[in-house]
Structures are given as C-alpha cells and as structure tokens.
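First, one chain by itself: the form predicted alone, in structure tokens.
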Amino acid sequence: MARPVLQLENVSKKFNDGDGRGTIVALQNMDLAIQEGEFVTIIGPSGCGKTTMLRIMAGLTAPSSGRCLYKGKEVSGPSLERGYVFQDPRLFPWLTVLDNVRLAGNKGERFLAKMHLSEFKNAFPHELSGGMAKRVALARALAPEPDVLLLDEPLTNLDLSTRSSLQKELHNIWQQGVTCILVTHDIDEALTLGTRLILLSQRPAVIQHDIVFDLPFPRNLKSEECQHWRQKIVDLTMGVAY
C-alpha cells in the first residue's frame, strides 16, 4: 500500500480544564492512516474531540503525545498544502470577497468562479447570505491548491437546498483530486459524500469503527444499499461506548 497522505500515530491530546483542578483528555492513543484520494468523514458525539483531531491534522494544535505525519514528515505547524475550512466562514469584514480569498493565494478570481461567486467579488461579507459566505470560505481554502482539504462542519446551519448545492461542490472538489476529511454530525451527509467513515467514541475519543463505503456515485439515499448502511451506522452509534 502507498504511504498515507496523513497519519496519526498513537496520538493523545489533553487540555487544562481551566480551573486548575485537572486535565481533560480529548483524544486517546489514536492511530489513523488516510490515503491520497479518499473522502473521509468523521462522526461522533458532540464534544468528543472531532475538531481537535482535525486541528492536529492541520497543524493548528499539537498533540500531547504521539505524532501526526503529512506525506511521511511530522507536522509541526499549518501548511498551505492542507487547507482548512472552519464551521464559521471567518471572513474579514473590512475586505471584499476577492481580497478575502486572495489572502490565501493569488488565484482568487479563478476559485471564486468555481464557487459561482464572480459577480460578488467586490461585495463585503455583510452583504452575503450564509451559503455565499461558506462558498467564499471554500474558495479561500482552495486558492493555494492544497492536496488535502480539512472541513470542520462547514455546512451546518444552512437550508436544505444550499446544503445540497455545497455538498455537490465538495464532491466536485474531491473528484478533481483533493483528499477530503469532513467532520459532520449528519449521517446522510457522510453517506452522500464519503468513501470512508470514522466513528468516534465519547471523550476521550478513540476510533470505534472504521467503515469503507463501496457505493457508486452519485448516491441515492433512498436506495436499498444506502438505507442498509444508514441503519447500520445508526445502530453503531447507539452502542454503549458512544
């Protein structure tokens, strides 16, 4: 098997609880290898450490023990090779849409066009809808042309139509060769987009299940196969350790 593009080796992460009484263990002895070209979805209970896991992969947070590797080299900080999309778009309100995207790369107009936002390039963030702001955040993450896209619940709080549209954009991005890792609470979203699903336990998070979906795209969530997988995932999330 080829060398993983991203790898966690025995990674644990502890945080101070904030009042000096002890520590909170978010991740515990986690091992995970992600191959180039996968679309990995990560689900688990609220507060279990999904975002912490993603931030370690991005180099935004250092593990307390163990290590994270990107293409065989230890991650020591953020890199434009690993794009990150936060749950909130985090756009600078005093910059135009185009200037927000150009902060990450000089190909801003090209990626705004990919997100169907060319006519809004001179608009300011407060003039955008929630879905449009999410598209700008995606364009900004893509502007440096990363090999890996790390997505921390970027489609939450959107109406169904906008969410479906952005899911199609993420699928297109993945088809163009970008390895995607998506944190989500939505099993249907994981089934729609993922080639693989990682199910985390309650904190301290460990990987309870690692499932590969051998289902063709586009996926019909009402199909017998998808409904089978959906029920299986629901059943797994009802386990005691979850």
Given for the second form:
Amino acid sequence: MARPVLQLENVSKKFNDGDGRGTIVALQNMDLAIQEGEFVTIIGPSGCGKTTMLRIMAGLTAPSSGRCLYKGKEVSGPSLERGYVFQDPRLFPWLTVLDNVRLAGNKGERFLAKMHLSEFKNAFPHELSGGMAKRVALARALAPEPDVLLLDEPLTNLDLSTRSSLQKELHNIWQQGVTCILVTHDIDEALTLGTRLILLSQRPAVIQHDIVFDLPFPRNLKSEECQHWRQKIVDLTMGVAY
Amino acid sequence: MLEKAKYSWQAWVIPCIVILIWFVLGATGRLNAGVFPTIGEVWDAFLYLTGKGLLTEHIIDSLSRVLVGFGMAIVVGVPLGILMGWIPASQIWFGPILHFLRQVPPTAWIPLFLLWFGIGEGSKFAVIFYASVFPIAINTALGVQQIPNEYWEVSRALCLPAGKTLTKLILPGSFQAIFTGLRLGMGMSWRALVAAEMLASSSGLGYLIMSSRSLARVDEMLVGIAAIGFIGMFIDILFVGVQKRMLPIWQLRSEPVRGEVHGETSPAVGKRLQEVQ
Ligand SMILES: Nc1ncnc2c1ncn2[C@@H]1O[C@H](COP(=O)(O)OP(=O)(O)OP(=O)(O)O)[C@@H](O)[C@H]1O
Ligand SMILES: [Mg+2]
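Right, the form predicted alone is done, so what does the form predicted together with the partner chain look like?
Full complex below, order starting with the chain above.
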C-alpha cells in the first residue's frame, strides 16, 4: 500500500476542563491512516472528539501525545495543502463574499462560481442565508486548491435540496482528486459520498469500526446494497447514542 | 447621544432658560460687572475679539497644536495597541508601565514638559500627545483582543501572512474600538491643551482666559470658556459623524453600535441591497 497522505499515530488529546482542575480526554490512542483519493466519513456521538480529531489533522491544535503525519512529515501547523471547513462558516463580516474567498488564493472567484454564488460576490456575509454562507466557506477552503479537504459537518442544518446539491459538489471535488475527510451525523450522507466510514465511540473517541464501502457511484440509497450497508451501520451504532 | 441632542428641541430648553435668567438679572441691574458681566457685555466682548481676529487666531493656534500632538499620538498609539492586542505576550512589557503612566494626569507633567521641551510648541505637543496616546493605545489593544477567536483561527487555517492578517482581520475587526479610542483621546487632549496654555503660553484659548484674568476682563474669560466648550463639542460631533459614515455597511445593517447609529440607512446600503437582488 502507498504511503498514507494523512496519518495519526497513537494520538491522544487532553483538555483542561472548565475550572482547570480536571482534564477531559477527547482522543485516546488513536491510530488512523488515510490514503490519497479516499473519501473518509466520520460518525460519532456529539462531543466525542470529532472536531478535535479534524483540528489535529489540520494543524490547528497539537496532539497531547502521539504524532500526526501529513505525507510522512509531522504536522506542526496549518497548511494550505489541507483545506479546513469549520463547523460554522466563520466568514469575515467586514469583507464581501468575494473578498472572503480571495483571502487565500486568487482562484476564489472560480470556486464561488462553482458554488453558484457569482451573483452574490459583492454581498456581505450577513446578507446570505445559512446555506449560502456554508457554500462560501467551502469556496474559501477550496481557493488555495488543497490536496486534502477536512470538512466539519459542512452540511448539517441545511434544507434537503441545498444539501443534496452541495453533496454533488463535494463529490465532484473529490472526483477531481481531492482527498476528503468529512465529519457528519448522517448515515445517508456517509453512504452517498464516502468510500470509507469510521465510527467513533463516546468520549474519549476511539475508532470502533472502520468500514470500506466498495460501491460504485452514483449511489442509489434505495438499492439493496445501500440498504444492507445502512442496516449494518445502524446495528453497529446501536447502543451508542448518536 | 450628542447627535440626537442636536436634533431635538428639548436640548434647547435649559440653555434658553439659563440665558433668559441671565438676561433678566443683567437687565434689572443685579449683576456685578467685575465678577459676572451681563450677557450683552459678553456678546460685545465676543464681537470685539472676533472683530480684531483675536479669537480666530487663538482658536487656530489651539487647534493646530491639537492636530500635531494628536497625530503623533495616533502614529504611536494605534501600532502600540495593535502590538499589545495581537501579541498578548508583549503586554508583559508594556502593560504595567502604560497603566502607571495613564494614572498620572497630563497636567501633572506640564511643569516637567516645560523644562524638557521648552515653553514653545514642544511642551504643548507633549501634553496633547500624553493625554491622548493612552486612550488610543488601550482601546486599540482591547479592540484587537475582542476579535473573536474563531476569526483568528480562520486566518491561521488560511495561513494569512502578517500583512493580510493586519488589513483583513485586525484593522477592520477593531475599527470600532480604535475609533472610540480616538474620540476619547481627542476629548482628553483638548482638555489637557487648555490647561497647558493656561500655565505657559502666549496664544491659544487657555492663554486667552489667563490673560483676560490678569486684565480683569471677566467677559473675555467667559468668551474663552464658551469657545472651548463649543469647539470641544463640535469636534466630538464631528467624530461621531465620521464614525457613522465610516461604519462599515455590514455594521450599519446588522446592529447599531451602542445607540450611536440612528434609523436612517446610508445611500451605500440601498445600493448594496439593489445589487444583491
Ligand atoms: N478548547 C477546548 N477546551 C476544553 N475542552 C475542549 C476544547 N475543545 C474541545 N473540548 C472538549 O473535548 C470534547 C470533544 O470536543 P469536540 O468538539 O471534538 O466534539 P465533537 O465530536 O466535534 O462534538 P460535536 O458533534 O458536538 O461537534 C468535548 O467534551 C469538549 O468539551
Ligand atoms: Mg464538532
């Protein structure tokens, strides 16, 4: 097997809790290798440490112990090669949509067009709907043309049609060679997009199941195969509150 | 607040009553001219001083001092504040000394500044600078620190270089606070300047009051007081107006900033809305 593009080696992450006396263990001895071209989906209970895991891969936080490797090199901070889409859009309110996506790369305008937002390029973030803001945030992360895209629940709280059009967009991006790692709460989304599913336990997050789907695209969720996988995943997640 | 006051009739009620009482007291001969001149006498003094161009000269002298000293305070205060807000570790170096110096009123320094910078313009610039640099630096630092951590993380995730972080995140993100600092600093420097001019100067509104005192011209002293008050008020209104005009569109639309923005939307906002539709 080729060298993984992203790798967690025995990674743990501890936080001081509110009053600074105890510690919260968010990740415990996690090992994970992600190959180039995978579309990894991550499902886990709320608060188990999914965001923490992505942040470590992005280089936004350092692990308390263990190592995170990107293309064999230890991650020491964020890099434009790893695009990050935050759970909330986090657009700068004082910049227009276009200036926001141009923050990190002149290709911003092109990705704005891909997200069907060209006509809003001179709008300010507060003039956008939630779904539009998420698309802008996605365009912003894509503008530097990253090799890996880390997505923290980019599609939650969106209406069904926006959601499915954005899923298509993510699928296209992945098909163009971007390795995607997507945190989601939605099994159907994982089945629609993923080539692999990682199920996490309650906090501290431990990888409980690591499933590879070898189903062709486009996926028909109603097909027997998909329904079979779906049932299997539901069974696996039973007993863990998702 | 002042702006609202400008537009409402209520604002004029108390001044009118005071002027009326003053007028009546003068007209009925109850005022002792050596201590409290009549309103007519003050008006005559005003006409005399403006007629000879003296008042304008004093005002221009005072204002140009403020302009220079305040400009220096901006040049030092804003970058210093940004440094302290951006790199909190730098506060260990600057914080305590700043908070010490800020407790010493600028007027307390006047005798020393006279000694160090001479009785000329240098000591006035120093007093104005001293009076305004702390509000500017401290408000700027607070403003930078109040930029939500979420936005700092975006700038980290996008690997923004320092220059872009400054122009796209820090300056717009702390704009309000910087402007508040400038406004406070301006008020402080105007007050400190008058004190400096009273102690040692041969021109300016503070000098006008002191020289009128030695000539026992109470009427001219009152003209000086009125000029100081009106000009200070005018500058503040100017600041509020500029702040309002410079308020980014997104702030005008989302939420008024501490009640200083009133109902109307600027033409720029209307245009923006049309573009979006
Ligand atoms: N900066 C922090 N300081 C202290 N505790 C933190 C910090 N970040 C995360 N935690 C804790 O770590 C745990 C995991 O948080 P994380 O945000 O990774 O969860 P999550 O799986 O993304 O949850 P959700 O599904 O709600 O987004 C939580 O208990 C949280 O309180
Ligand atoms: Mg999360």
